Amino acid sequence: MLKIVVCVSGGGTNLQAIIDAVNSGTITNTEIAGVISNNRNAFALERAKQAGIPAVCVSPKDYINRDLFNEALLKTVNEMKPDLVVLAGFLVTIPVEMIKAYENRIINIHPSLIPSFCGVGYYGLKVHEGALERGVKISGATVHFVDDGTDTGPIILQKAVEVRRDDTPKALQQRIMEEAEWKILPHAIDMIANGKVQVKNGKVVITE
């Protein structure tokens, strides 16, 4: 049984997709051990509570410096004893110590087809604003392992979504969530839970 901890910052729609997929059996062999948010007002915490999942807020605002927050975040994760940490809209830089402790055991969902519109400054609506400004015809989402760069870890899954002529950043964001994020993130977790994902020479190898 794969124990996962889901880290969130906002509404928690990807968290809900994971909860629903576990409940429906789309994600197999997996237990959500806990939810962590850096934002005490995140609706994701309420989603976890409604699903009977332990949830806690670890906010940088409660610590006098970033190092103490990083220590607290890693301690909280360790206490939940996850096999996999899932970043589902977690708008916090993951501490290097945590990346080392959970090497190839942290995954992230990013709302573009990496390497496009990713890296420092590309998060939330900014990703979709960038895509529309550039005039791309296809965008999408990527699930990848987390390394010590920003959106640079080995790619697990990607799914393309057509960009429409009349799209706004908000409309594109919603469609990418519905058509890509909520599908490939649960699928990636299920594959990892069933031993189908390995990292070799910096790339993901998937066995069916």
Ligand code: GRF
The other form holds:
Amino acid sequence: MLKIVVCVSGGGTNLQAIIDAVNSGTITNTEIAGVISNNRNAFALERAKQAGIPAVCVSPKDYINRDLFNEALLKTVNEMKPDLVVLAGFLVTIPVEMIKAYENRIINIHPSLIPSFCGVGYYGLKVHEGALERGVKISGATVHFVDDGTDTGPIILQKAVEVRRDDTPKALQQRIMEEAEWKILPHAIDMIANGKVQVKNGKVVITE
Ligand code: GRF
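Taking the form predicted alone as the starting point, write out the structure of the form predicted together with the named molecule.
Every component of the complex follows; first up is the chain already shown.
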């Protein structure tokens, strides 16, 4: 049984997709051990509570410096004893100590086809503003392992979504969430839970 911890910062629609997929059997062999947010007002915390999942807030506002926050975050993750950490709309830079402790055991969902529109400064709506500004005809979402860069770890799954002529950033974000994020993140978790994902020479090898 794969024990996962889901880290969130906002509305938690990706968390909800994971909860629903575990409940429906789309994700097998997996238990959500807990949810951690850096934002005490994140509706994702409410979603966790409604699902009966332990949910805690570790806020940088409660620590006098970033090092103490980083320490508290890692301690909270460790206490839940996860096999896999899932970043689902988590807007916190993962401390290097945590990357080392969970090498190739942290995954992230990014709302573009990496390597486009990713890296420092590309998060939330800014990703879609960049895509529309560039005039791309296809965007999408990527699930990848987290390494010590920003959106640079080995890619696990991607799903393309068409960009429409009248798209606003909000409309594109919503379609990418519905058609891509909420599908490939549960799919990636299920594959990992069933031993189908390995990292070889920095690339993901999937044995479906
Ligand atoms: C989504 O676009 C996600 O890709 C990004 O944050 C947005 C909100 O995610 N990282 P959620 O609704 O909190 O899961």
